[in-house]
Amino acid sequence: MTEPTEQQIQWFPGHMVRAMRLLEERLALVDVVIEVLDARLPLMSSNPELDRIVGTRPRLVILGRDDLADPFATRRWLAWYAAQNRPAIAVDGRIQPSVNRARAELDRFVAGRGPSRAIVIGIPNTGKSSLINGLAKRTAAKTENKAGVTRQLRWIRANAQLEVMDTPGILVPKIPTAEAQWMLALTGALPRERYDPEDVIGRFHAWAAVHVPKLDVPDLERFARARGFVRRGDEIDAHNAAGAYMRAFGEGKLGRITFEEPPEAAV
């Protein structure tokens, strides 16, 4: 297996540089702001740059995802915005009543306003779509399993009362740690053209087996033989294996994981 280098693993192309920019000069056009991230590492899925540019803005925080995330994780991270006085709540955009919650809050947040407009920001892969189409009760967002799907910034009609902005996922540009690589790498914020998946497993294999033992996370061959990917002579397929390793993962097969803890100082 080869070690990550900057080169596979940083993604920061032409049009979220675009994005950008364009969220900046949207803002100046919206009440609230919805920021979706992945309930499964939530510091890692945040981008910095976005404090910067929504600014005072009031702000609901998604963790989207909530159906592969370890329940008991998600509370201590929920107990942990709210000690720090940030409205947070989890959901998977998959449910509509899950979506429901966050309609609720969304409420709260534009109540007595009359017709608002909200923005849905996040890096890829965190659920934005999701959230949208529940938010909308139609499939008005593309979604898929992969990071880069939407590429433009739209208005959705949600309501008579409400439109909501749909953006692309925006990744930091440059990616601070081999941890924080594989980690975004196997949650679906990077493409899987930029990155190993074989080394990629591994290394979660590896935080696997010392982080959620009972899980009793397979590593790549375990996995192979285990669903026939082995070729003549018993050599694994490691290639079609890995493929549909990061599909299980992504599908939640291999258990619900939360990568990080909320910071211990201010619990």
Ligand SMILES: Nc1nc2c(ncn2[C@@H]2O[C@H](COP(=O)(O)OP(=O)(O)O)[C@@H](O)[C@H]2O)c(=O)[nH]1
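We call the rigid core the largest set of C-alpha positions that still match within 1.5 Å between the two forms. Predicted, not measured: the structure shown is a model, and the values here were computed from it. Numbering follows the first chain given and starts at 1. What changes on going to the form predicted in complex with the named molecule:
The Cα position of W80 differs by less than 2 Å between the two forms after fitting on the rigid core. Fitting the two forms on the rigid core leaves the C-alpha of V99 displaced by under 2 angstroms between the two forms.
Shown in the overlay between the two forms, fitted on the rigid core, is a CA shift at P71 smaller than 2 Å.
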Second form
Amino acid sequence: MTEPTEQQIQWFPGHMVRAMRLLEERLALVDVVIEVLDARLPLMSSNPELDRIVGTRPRLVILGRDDLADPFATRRWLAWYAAQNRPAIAVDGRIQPSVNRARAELDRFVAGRGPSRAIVIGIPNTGKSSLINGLAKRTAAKTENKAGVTRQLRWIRANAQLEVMDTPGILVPKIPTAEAQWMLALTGALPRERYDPEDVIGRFHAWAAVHVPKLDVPDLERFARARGFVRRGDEIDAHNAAGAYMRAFGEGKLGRITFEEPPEAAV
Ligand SMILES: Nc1nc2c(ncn2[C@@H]2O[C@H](COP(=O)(O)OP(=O)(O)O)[C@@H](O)[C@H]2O)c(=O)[nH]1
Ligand SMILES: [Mg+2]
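So the form predicted on its own is up there; where is the form predicted in complex with the named molecule?
Following is the full complex, with the preceding chain placed first.
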């Protein structure tokens, strides 16, 4: 196992720079910000650069992928946000009843504010578009997103008072630690070419043995043998097993796991 190189950690591709610029322009049009984080690592999946440009606008935090996170940890996170008077709700973006709870929370959030426009922000793959689609379900005036180089401004009516707009995910400009790097890879925020799945799985297994021993998370070898990723000579097919392992994790088959505890919970 090797530490990620400085270059890997400081990855900040040009399209992300452009997306950030575009987001800054769009923020000028909105009153409310909906920030979709990953419930399994809320702080690591937040983006300090986004915080800076969002500034003091009213913000609703959505802890997405609630179904994959440890429910007790999610409760601690929601209490942590509540203690700071930061509105937050946990959501499974693929489930309509769950998105409906987010819609109700949004109703409360914008109540008394008058007609408002909101933008949905977050790092890649946290469930922003799924949430928007869920919010749009009841929308008669759903407009199609035109295919093209420039993404069209596309307002989705979430309720009588609120229109919502999707944005492309924007990753942290600098992933601060090797731990955040593998955790973000495992939870799906990093593009495939930015990590080595076998390395990520090795680190995850070592972490799980210490932090969630009861889940008995398999190492790659055990997973590969259990799933029949075995070649002639009884060697495991590590490459394909690693891909299957990453998918199994993403589907919650290895258990509901939260990687980060709220800071105060350590006290
Ligand atoms: N398990 C789970 N999967 C989700 C959830 N929300 C979205 N997804 C899935 O995650 C993937 C990325 O979702 P998407 O909405 O495109 O994320 P975006 O990149 O933030 O817009 C899709 O395959 C979704 O079906 C969720 O709450 N739980
Ligand atoms: Mg999206």
